[in-house]
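Below sits a lone chain in structure tokens, taken as the form predicted alone.
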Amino acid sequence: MTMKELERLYAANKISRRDFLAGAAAVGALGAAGTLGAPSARAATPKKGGHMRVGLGTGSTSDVLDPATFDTTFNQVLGYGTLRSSLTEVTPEGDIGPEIAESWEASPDAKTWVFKLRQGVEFHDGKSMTVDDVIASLNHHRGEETQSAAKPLLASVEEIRADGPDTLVVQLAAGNADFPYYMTDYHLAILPSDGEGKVDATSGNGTGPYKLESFEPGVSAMTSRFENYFKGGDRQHFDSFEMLALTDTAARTNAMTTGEVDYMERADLKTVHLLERRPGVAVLKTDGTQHYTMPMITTQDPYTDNNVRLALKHAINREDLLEKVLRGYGAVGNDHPIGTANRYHADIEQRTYDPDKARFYAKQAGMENLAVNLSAADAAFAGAVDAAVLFREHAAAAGIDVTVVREPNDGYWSDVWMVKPFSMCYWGGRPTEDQMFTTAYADGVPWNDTFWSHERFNSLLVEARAVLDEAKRAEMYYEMQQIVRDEGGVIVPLFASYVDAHTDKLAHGAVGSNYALDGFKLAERWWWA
């Protein structure tokens, strides 16, 4: 079988991701797990030089450079993948790899983690990085006053201390086999300390491949190569890297087709076939953990009643959304955030569109004439408004009245998400089940966008972290997925492929699927062919 035949079958959902990867490996044509890209965009030897421009589908005037606040692709790519580094990173192949930390090891009970730090790392202002910077950076996300979304990832940390100039010791209250993966979280970038335990979180100063030249929130950012970058030999190929916030899909597509940008995030799936035919443009499809959601705030009526939530979950036609919104670039979701790319994905019976069941659950809630408002903007994801309108049509067949409220793109993540009781949202997902659940589903965490609390779920979440038996751990994560599916406050209708476009004059190696834009590392991993 040829690579083109494999790509055709995979795009049509005729073969699984696993079968695609196996087939691609057999023909020796795939460089990245879960990535379909134009072969012409590959090059064996990276070249240095040139200016790179990226058009992004997010960006807000409320954006700041403090990693504790990062919530959109724009500041994640800028503040994490371009300006700063972390202790560890997810490799393009999906493995855990070193970054600021050269190596690490755990005690037998996974309660004590020892990280050996790389020497000779510099910040953009010339300051040498020390273990004190790492300690202060992690502590930035701890304590009662922090508003960091990474706070729950560090909730079990009892102590962070130095053991000599290049060794970091982290003591946990309970074992956590996934702790090195936690350190890849885009909030946990290493920042310069002030010598008194605090960090410089907002200037953009970091140890990353590019240093900040200018930043206009919601508009643009300009960076230039940092000559003393510790991975400069193998990475960081451009002379400069520019980011433009182009939240309007038509404007972003026009910028790509007219050559105003070299790479565009979130290609318009309605017209992506036209981009594929355009000379000089390559379309890149990457499958990972990204999923689209519809969070219901479970502390506000009528979403306090699980019958209402179940009614809405049965009132959505996922296959229709997959066809009309994603144009087949993804898969249907099952109302929990763990996809087939995750290690412990549970094979639970797929929830389907069933107006009769939706009507039944609404009646159980005493709301035979259920009416709800759904806030939507394409800032949530490309096609979010269309998806909301389609849902309104689906729900009408069950006697449910959905009013779609068009919200402005600017300020969506500060004024709508986690504020309005029912809204559209996207998640990039996380490398591990524990990281995803801990970030967005655990009781009381900052990004629990449904404000949901479930005693059994929370108990399993804590217990599973320290379990080293694979079979037992799998059973626990399966049960957690079932609980979220049946009792949680979120509709997860779709898992979406990352579909971007770029000039075919750009080159790259394996493309990471853990986050958008090559795991947010586009700036340091790509180059001009």
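So that the term is clear: the rigid core is the largest set of C-alpha atoms that superpose within 1.5 Å between two forms. Numbering follows the first chain given and starts at 1. No experiment lies behind these values; they were computed from the predicted model shown. Compared with the form predicted in complex with the partner chain:
Treating the chain as two rigid parts that move between the two forms, residue 521 and residue 434 fall in separate parts. Treated as two rigid parts, the chain shows its smaller part rotated by 25° relative to the larger one between the two forms, based on C-alpha superpositions.
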The other form holds:
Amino acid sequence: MTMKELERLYAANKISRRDFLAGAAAVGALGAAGTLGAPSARAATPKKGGHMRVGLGTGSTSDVLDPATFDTTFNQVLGYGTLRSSLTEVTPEGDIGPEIAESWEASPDAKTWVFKLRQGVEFHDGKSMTVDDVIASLNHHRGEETQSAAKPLLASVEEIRADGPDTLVVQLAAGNADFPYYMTDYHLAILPSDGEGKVDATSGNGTGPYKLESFEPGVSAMTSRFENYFKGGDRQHFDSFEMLALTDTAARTNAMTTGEVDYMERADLKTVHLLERRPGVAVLKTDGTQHYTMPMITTQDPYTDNNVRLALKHAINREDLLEKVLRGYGAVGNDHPIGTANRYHADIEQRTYDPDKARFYAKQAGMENLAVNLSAADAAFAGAVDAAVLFREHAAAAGIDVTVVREPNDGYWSDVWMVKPFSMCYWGGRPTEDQMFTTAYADGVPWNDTFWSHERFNSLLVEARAVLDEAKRAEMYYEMQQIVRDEGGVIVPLFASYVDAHTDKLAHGAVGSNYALDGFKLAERWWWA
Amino acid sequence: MSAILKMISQRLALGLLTLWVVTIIIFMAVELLPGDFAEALLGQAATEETVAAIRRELGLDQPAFTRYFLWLGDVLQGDFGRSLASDRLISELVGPRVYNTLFLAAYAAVIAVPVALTLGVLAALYRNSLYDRSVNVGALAAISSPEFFAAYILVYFFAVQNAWFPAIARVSETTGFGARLEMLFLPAVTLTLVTMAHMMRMTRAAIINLMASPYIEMARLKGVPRGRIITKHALPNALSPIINVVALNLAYLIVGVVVVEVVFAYPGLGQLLVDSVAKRDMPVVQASCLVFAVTYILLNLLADILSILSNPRLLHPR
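In place of the form predicted alone, output the structure of the form predicted in complex with the partner chain.
Full complex below, order starting with the chain above.
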């Protein structure tokens, strides 16, 4: 009996912990038993070959290959991590690393960024990548006519120009120390240009590790290894990589357990403990930046009063939600959007469930019988309605009357979110603090879903953006997290982990947490053990 | 015979009228849904500027009235347009899906219709016996359970516990006929389970109803065996209601199977329609609904024609 068989028996509940340890001692592998229960990331040398099939949890017949409107994990994994590359990459460890850009540097005010491009990068159709392709790819998301969801990200860009064949210069209106991080956004994939400033965004041609063989939106996609990939040998281990859209959770789970797919996205949290017990299946939990929020529109009564917001923030039992809604697959939030996966996560005291304090703040606001309506639909996140109903019970203990208003999933983002004064929402999170704050907390930005405006916060945000000194920046972001936690308009009850499952014959290194599915780059990072 | 031809042409003309009304209803219904394509496409990421840019490019900023007649004008010239979401030709997008849906429906019908009719005739023959009762209970239990439940049960026993059939039906254009039959076996059986009861019980009821008529009594007095009475004398006269029920269920097999498609991840027309409604992709919604409407109209027409042909009194009206 080998250690691996023992592990599998133990995982399948076929033997007890005691038997396992005895067996482990017998095979002389007790030292290895220390990792028991932790996902075993075998750091063996990657092997080439094999066909990989992934079952995705989202994917629609209306999916397209144009990164400007990517909205399902299907086209994100396909169009960003598999077919194309970006200027920079967030490494599995969470640092910023080179991809198409070999190196970059900023002017001292962080307004001018110079990227040195890698030479000899080839598109799937054999065309050599030039600086013009990069410029056209970024401009695809700028200007009057763009339909890109990434337009706000590049709003501060004044000019993008080439400086010789291998140098890209980006001029910003205001300093931004995180600009290289922006370039890892999944919308900003590098596309081939047509020579006249436009890009070919629809054919799937790119510089990524795999080239497109076939794509049927909402059904499947097939790709094969691109032999002239610039990262070459140490990445892209599979011969071919296939993706299936399996939006029904039970269908996806069945496909996983019957071996129709090798990797499934979004395991059902209600049954994941059963999946975990199944021999040959490993469950993978990744703590990322994804978090659930409950925005209150701070320009509408009663949420104009910070005491009301604090009362509600104290009236929610986060531990209870973590256990019941996420089955423990996540972490409690602290009413600001910066999670432990972020660089400048501040270690602020955790806000806890405290009905007395909630009552106190309600009284401060002069509303001892505080009654609010909370709009909820599962479009916000799976379990949002359950979470709202649980919150109603928590708040009742503090004398706060929460009425849960069930909204339709359909049209939730246009008719409920940012329209109803108190609603449920989720954020995929952003790799940098600045991006997260700028997207949803800065004064006057389109997705400031609490319509919150805080003078000190806003000036700090602009100031910190241009600071290149790490320690100083960290301090500023700590203060901003504290402000959002204590004065912001949002309850952040939970950070949700990505929970996937795969066959234990697949191997991988450290798993990236900037996006789901190993930063969407599973295709080039994993291999068959 | 000319009466039939006249009826067919009348009904086809009425059918066209129905289709036109259907397009208006669908258009209005989608218009009534909150949000439009541009907002649905961008979802949480929608900003006013990008939404406006998308609307401009696709002509969604024009009034609904204008958009409807532009669309109708193109359709009358045989051009169903392109999907708003993927910019693919509707014919390319809908065509393979229609084929998939019809294939599954035909597969299920080939199993369900003969089985249901046989069981129904036998149930009438051995009326009130243990066999009759157990078949009835079984069929009613199958139709009473939701489709996804029946599907999950089948998957659990025949795909997960015993790996006899695949749990998902991932067909592609290159999938061969045999492989297709194997992949679609569980979906087809699911559909059989949920449609069989209706057809079987109608067959049984129609025959039993006739068994009380004087001419059947006459045959029995002549000494004709029971099985022969049913197949030779009762069944031909019971055909008309049975044909109607079969047609109704065939239509259901084509238009009502979206749940089964989702459970087996089968790329049929229902899933396309659901996705397109969610995205407010009007041309695709219209095209899919027209396929469904045509299905209903043609199957009902066929049922009426067959009813008339099977009934000499209707075939030669005085």
